[in-house]
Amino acid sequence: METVSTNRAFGGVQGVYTHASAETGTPMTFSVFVPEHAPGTKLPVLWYLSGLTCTHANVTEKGEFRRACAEHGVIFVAPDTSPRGDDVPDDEGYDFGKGAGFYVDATEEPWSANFRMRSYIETELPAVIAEHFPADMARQGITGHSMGGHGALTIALRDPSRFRSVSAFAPIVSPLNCPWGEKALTGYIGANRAAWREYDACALIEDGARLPDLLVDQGTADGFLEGQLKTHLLEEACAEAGQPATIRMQEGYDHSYYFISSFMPEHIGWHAERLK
């Protein structure tokens, strides 16, 4: 692991780091905020997965999470959304290829060689965090935005024992039922829709996966709400399955970081309570 930059913030350290990923076969960049803490102290970890077109930098620069993380003593980890590099395959669209890894392990060529974001987030990067930072890996939470909300929900539903807390901002709740998801999963996984279910939060809940609790915020003025995000499908799946969930429609908010940063401190406090 190499340090790209570090900055003092709210008494802690905001760092950006890079390492050679065996899963993606590329260098991967991520950011970590570590609050001020006593020597030898291990702190809980909150993962944040970003949305389409984003890198680690979007939330790091615009997410307004550091004050709340410092207050609650929570490490904040923000990975990239896909592999990068001249040799990595790409697509002309913003919603597929670089910047759009969808947190899956691709099985279709040419994507399967590099697009292994599921294994990267589930296995490889946690090992790096555990080795290099004062992280208590027995106390992890996860959140994310849009495509990253999809990633947070599905990763947690597949392995609920890993996470004590799960939330999302404007998540893609059912890739099986939206254009973004259909394009990504067809391209990365193939045409067999049955294989997509492990990457669909609503389908996972329908198939029996459960979380202790769930917090979701969604803006009513989000231009992607009706065509892509379809929050009502998650509400219906949770109600049908008896999955505890607080799903809040926030009047007048859009899909931007103005929305995310407005509710980020509340989400961090919600996670911190469950990560004690």
Given for the second form:
2 protein chains.
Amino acid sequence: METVSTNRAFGGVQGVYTHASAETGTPMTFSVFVPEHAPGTKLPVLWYLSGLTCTHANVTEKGEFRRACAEHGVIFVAPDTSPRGDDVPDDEGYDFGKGAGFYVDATEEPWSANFRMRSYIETELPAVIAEHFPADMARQGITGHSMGGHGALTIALRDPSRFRSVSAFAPIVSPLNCPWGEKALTGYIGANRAAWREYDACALIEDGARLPDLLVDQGTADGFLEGQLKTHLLEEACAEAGQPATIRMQEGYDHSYYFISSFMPEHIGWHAERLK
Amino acid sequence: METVSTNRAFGGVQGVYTHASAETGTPMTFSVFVPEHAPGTKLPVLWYLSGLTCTHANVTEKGEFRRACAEHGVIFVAPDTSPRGDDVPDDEGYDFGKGAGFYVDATEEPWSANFRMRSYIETELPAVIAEHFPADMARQGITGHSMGGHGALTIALRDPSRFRSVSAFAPIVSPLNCPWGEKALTGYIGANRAAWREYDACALIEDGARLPDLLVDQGTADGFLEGQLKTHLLEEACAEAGQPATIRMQEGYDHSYYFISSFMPEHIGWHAERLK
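Complement to the form predicted on its own: the form predicted together with a further copy of the same chain:
Okay, now the whole complex, with that chain kicking things off.
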């Protein structure tokens, strides 16, 4: 792992790092905020998965998470959303290929060689974090935005024992039922929709996966709400399955980091409570 | 005035606006955050002047001011740092011309036609803010970063009655005594250094200008501290003149928005106390 940059912030250190990923076959960049802490102590870890078109940088610059993470003593990890580089295949659209890994392990050519963001987030990057940072890996939480909200919910639903806390900002709740999901999963996984269910939060809940609880905030003025995000499908799936969930429609908020940053302090507080 | 964008944030509205400036002879863009407030009430206004190379956008995206402004009920105004456009003269350097107006009224050709940032900030933009926003112009504070810290200090020192509160992040404290200042003031104002004194916080204090108090934060790991910012000159000028000042050296912080955002909540609290 190499350090790209470190900046002192809110008493801690905001760093950006790069490492050679065996999963993606590319260098991968991520950011980590480590709050001030007593030497030798280990801190809980909150994962933040970003949305379409983003890198680690969007939330690092605009997410306004450091103040709350410093207050609660929580490490904040922000990975990239896909492999990068000239040799990595790409698509013309903003919603597939680079910047749009969808947190799946691709099985279709030419994507399967590099687009292994599921294994990268589930296995490879946690080992890097555990090795290089004062992280208590027994206390992990996960959140994310949009495509990253989908990533957070599905990764947690498939492995609930790994996380003590799960939340999402404006998540894609059902790739089976929206154009973004249909394009991405057809491309990465193939046309067999039964294979998509492990990458669909609603389907995972229908199929029996459970979390202790989850927190979702969704803006009512989000231009993607009706056509892509469809929060009501998650409300219905949770209600039918008896999955405890706090799903809040936030009046007048859109899909931007102005929305995310507004509710970031509450989400971090909610995670911190469960990570203590 | 035209609205470029509005986004709901922290219960209020973050807007970006543009208007035709008579002072600069160009369209000028600025951002305003208006916290949630009771209809008909007017809120105090905090001006934030940005540093070299910046537009309104840097602090709007990375300044992390909205949470504290919402908490304290303070309007936050972020102007651009210079006129813009193909017809506006420019310099090859990042530290002169566009993005580097230095908050002066230029007297030298070809700059004098457009580079009137002093009058723009002192007179023209306040009238726009008073007309279009729920702003109590009897309660104004001012702050800024680097070149904008210089702007905040000098504008306030020349007209202390306008502001109830003044602070700065890593300000250029004496353009008479640093390369950035020498280049800018020679270019905009001419070689007569006596004319520069009204654009130099230390010189203004030496010449008798006074504020009730002022707050400055400066990072010790700021790469511009020694060669450009020279905080000690302000400490010395304040000490010699009996100007009350809280000047804090912040261990390990650099010149970036990671530094600014870390101390933004405290600065806004400090202003809010004096603006109530």
